[in-house]
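Single chain ahead, written as structure tokens, the form predicted alone.
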Amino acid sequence: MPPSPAPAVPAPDPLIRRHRTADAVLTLTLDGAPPAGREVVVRQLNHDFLFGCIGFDLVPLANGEPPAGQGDGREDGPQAQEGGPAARAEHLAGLWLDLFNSATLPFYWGDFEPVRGRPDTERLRRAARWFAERGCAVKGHPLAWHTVTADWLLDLPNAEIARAQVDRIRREMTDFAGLIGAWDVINEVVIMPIFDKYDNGITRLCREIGRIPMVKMVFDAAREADPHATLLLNDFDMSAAYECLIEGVLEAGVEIDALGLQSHMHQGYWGEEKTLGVIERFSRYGLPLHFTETTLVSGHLMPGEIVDLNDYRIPRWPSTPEGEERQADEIVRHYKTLLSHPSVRAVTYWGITDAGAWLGAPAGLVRADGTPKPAYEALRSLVKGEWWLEPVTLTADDGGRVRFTGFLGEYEVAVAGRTAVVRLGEPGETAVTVAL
């Protein structure tokens, strides 16, 4: 009996197919014998690639807290007319979980431990567990940063600030071991010692000991606390200064698992050429690249002369129909560009909703009233459409073999009421043996 034809996901871009899909041959046995002629159902469960988003908005829901009303009182869409805050939170969670498989949770020290010795551990642990139980990888952001850091550090001498920072890393990574598998260990080190917006303990410490010793200190503490975690160095500065920092810390023997690259595009889409140029420059270190903070706005663009995005504060920044169409086009182009390069392993979108968005920008994929923008639908059509294998029924040949092409990830295989989960972990031709 010849094998059934190999079904495939819709033809993706050639580079995406090369780097992100496998041509799988499954050799099945049922009670030790090939299930020749039997129907085999293959169903994709997840992507290996991390399609992430911040999970900040869903922390109250995960904790069973009464959610605050969303938006600014100007919503007039369907969701504004249906249900209260709890219903809107559940609706937003459904949209989130239908698209993303990786959540970033907030560990900003100033918010997490505003009073020394009273961290918000249990609340964040419940949130991490909520996402993990729904099949999501979870990352903590950040363990060390000069912004939104604890004010009480200013009362300490630098040596004690260093001890407190190390102790903080050990505590969080120990408390969340097994729930949070990745951490932005330190954030925006390039600017850290010269940051002058306001005084803070972390800048004081970094100014005294230097960037490389600072990175080494926090990474050593993180590695010791959870040797199995994925540890990231994260920055918004895509200039040669970040490359110099990376080279310095690697030469100092710091073990980095992945490089975090921020891509907040409030001033306009980078474009394919710039994006690929950034990827090429940072992929030369041989480390996985995570696009940790990605945004594209669906309203007017921030003026180009703004140097620090945080300086642009306006009363209202609305989403517009033309902006939403532009955002949808750009998000497809951006994600396709990222997946076309094998060094990129993850991308985290910085906020699913416009409600409470960073800088008040219309950068969410969902409007403040809870209705999805075209960008949400466009991204979902990639992640769960063009880059997804719908359940398919195959017929095993005489040797118990079936063939299919799918994106790297986990798949459920079902024969005669029995199931097994297999993972396609490497691109190209893959042979997998499955005993049921």
Contents of the next structure:
Protein chains: 2
Amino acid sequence: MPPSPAPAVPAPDPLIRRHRTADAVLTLTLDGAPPAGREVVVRQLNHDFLFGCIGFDLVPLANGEPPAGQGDGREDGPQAQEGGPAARAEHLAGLWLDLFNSATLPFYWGDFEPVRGRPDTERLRRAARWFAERGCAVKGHPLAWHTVTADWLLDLPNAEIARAQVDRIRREMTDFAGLIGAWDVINEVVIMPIFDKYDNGITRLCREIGRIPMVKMVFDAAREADPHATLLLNDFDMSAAYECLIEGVLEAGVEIDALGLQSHMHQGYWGEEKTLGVIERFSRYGLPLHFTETTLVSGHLMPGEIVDLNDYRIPRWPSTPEGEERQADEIVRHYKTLLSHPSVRAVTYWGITDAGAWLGAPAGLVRADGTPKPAYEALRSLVKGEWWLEPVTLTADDGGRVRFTGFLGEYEVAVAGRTAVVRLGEPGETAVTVAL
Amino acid sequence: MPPSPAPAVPAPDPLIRRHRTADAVLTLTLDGAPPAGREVVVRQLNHDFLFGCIGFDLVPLANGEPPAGQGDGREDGPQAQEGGPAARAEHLAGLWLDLFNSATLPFYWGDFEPVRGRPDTERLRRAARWFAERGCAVKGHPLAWHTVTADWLLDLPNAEIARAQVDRIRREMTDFAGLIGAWDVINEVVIMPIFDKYDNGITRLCREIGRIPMVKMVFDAAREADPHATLLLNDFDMSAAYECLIEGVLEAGVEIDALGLQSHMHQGYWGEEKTLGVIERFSRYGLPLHFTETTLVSGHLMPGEIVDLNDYRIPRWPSTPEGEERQADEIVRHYKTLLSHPSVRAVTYWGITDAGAWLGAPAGLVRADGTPKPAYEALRSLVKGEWWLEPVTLTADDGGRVRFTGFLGEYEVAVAGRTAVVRLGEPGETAVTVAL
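Previous: the form predicted alone; requested now: the form predicted together with a further copy of the same chain:
Time for the whole complex; same chain goes first.
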């Protein structure tokens, strides 16, 4: 019999089990004795893996403001949901919180501090607190970037731009310490000094001092401002350019906690082979990988010849039934691919809803009218289905032991009306002792 | 009157004059007195600018061997030239030496030392001496590269590969010290650790230790072996990746004497705007730029979708009359663009003849039958015409002074049967005293 052709990529599910699940043996004591024969209820509380999404859309809700774009009473597009704008915002928040455990909040300098000295701190603090109170990790994006940076930098000489940049990092990271535990410290450094769409202070500075001193400057400031924060370098350039930048930055002694990899796929799903190739190349540095900006559209694809996605502006980019089926299929394939590699620790989807989506793309998991697309249900059926332990009732053996297999994360264990929280932090066989 | 549109790129000729020519005032003495009223003949001997070409084709001639591919008496294609293979080789050498002043010789490890411990040193020494005796600068290419590297490296562990690489650099640079003054120390580092066409020792090593330590290792060895040599980093990747690599290498303290930029244009002439853009980006580091590998074809263009030029293999790639006209036009535009920017110090054309050209491409300035193409004549009319001072007879004034404007380089000055050589090394007004 001729051999069948080898698959291009390994099946993800066994790898996901290997890298993401633990076979737990809990040894319980109840008032010091094994609760032999008692019922033990185990239920999953959270994933260690960061299933993230931008939380930009929920900043108004968290602040008690009218939903964005609806404050003037006009309706933007169809509204299938019942109730007024506030009810619709609550509904969207419900969908968000039912799927994600990590929020990215916007710190674009030009929006955050359009007038020097008047930062939007309080509003963002309320948003960060809203997510934190609901059990979400929060990340700020970005502290340094040439796009949407503050226009007023253009009035400063480069040395003062550098000082303002460092001061800005110190201020935000101090103001949000304890609320925001991770930051995209600097974004898109590969293109930063040669960005030529328009003049801006950050490109000017980076061109003068060079990429590596720029990264070192902002990371030093960030590390000093909050030594406990997770600091990311983030880029969209998945070529050898980013590798070369990373190697230069690491050689220069900059401590990076995680590498941010963007994957806006407006021009089409990368596919498993490319995705695994990217992961393989960037996992060489031994650092956690975060897929920081992930997008899959549920409409037509952006033409491949567009180099800067920002150049694609069309009046209407509809979500279509066949596009929604494709998006649902691709999101499952993409998330499975990401979780199949142990270096990947986080993925942030770039926008739950089509309403107000970047480039007007139908990139949301929820339509503009508030109804979930198939991709929402498909992703949820992984995160809170296939990869989630529904509450299970076990019986403790004579030694007070129960066994279960679950995804890495936190679990509540309940016996006789008492509860404890345990964390499965490493894949494979795990022994945990629980005194109740 | 509406303003006419601004040209995309500045006219090169005034810039070439500004950056490449000197207005010389020679103050002569003949036996201590000004040779007032005497005739002074000035003739150019050489260009400071390195107009280079690979000298691979002339290695057999320099060694008294039958010309490559003709040793068995078979004819390879049409032969318009009179005489046998030896005469034709001499004819090609004459064309070569009439146009170029700088030769690149092949040091591909796999060809140079196919059996460990048996390097092709003597043959290459004779070739280097042949060019040096004819007034040419000589460069070796390359000392470290993953392509055409020695197969026997695959039998070694990485630490021994590193040792063999360093030893190889020391050996070649010592053996050729005084003959070869410049080296492409390492080639194509951007892709080196992720090159995946076939397994090889250099990719293995670079993947393990990283790009910057790899570059540092080979440059340290090269600098130590010959402190007087010009050491180049060379790459085909003109994207931000090469910038990031360069910045990392410079931050790590590696001293690079010149940046090598490849420009194989089998897929079409870059045009002035792209060329100037590349020069602008890579001139930011304040290092001399060498266009180390320049190709323009005189036949059909390679399709743009080919990513690795080596993947394009066709049985026959003819030179065509219209292709030859295009090549001649483009070579003039390209060389004028390069000389218009002061950072560019050298350009090496990748092959004088179509016979045996890389990829079988009609990239030569001379056809396979030995006749010059229009591009040869066009380039010669610049290098030895528009940019060259034909012997000129001047008359010394009362102070013994003569004035002329010439391209930077060496000139012979003759008065009353005596001669001296002067060098114009800086553009603009230049005063030189010559005692005869």
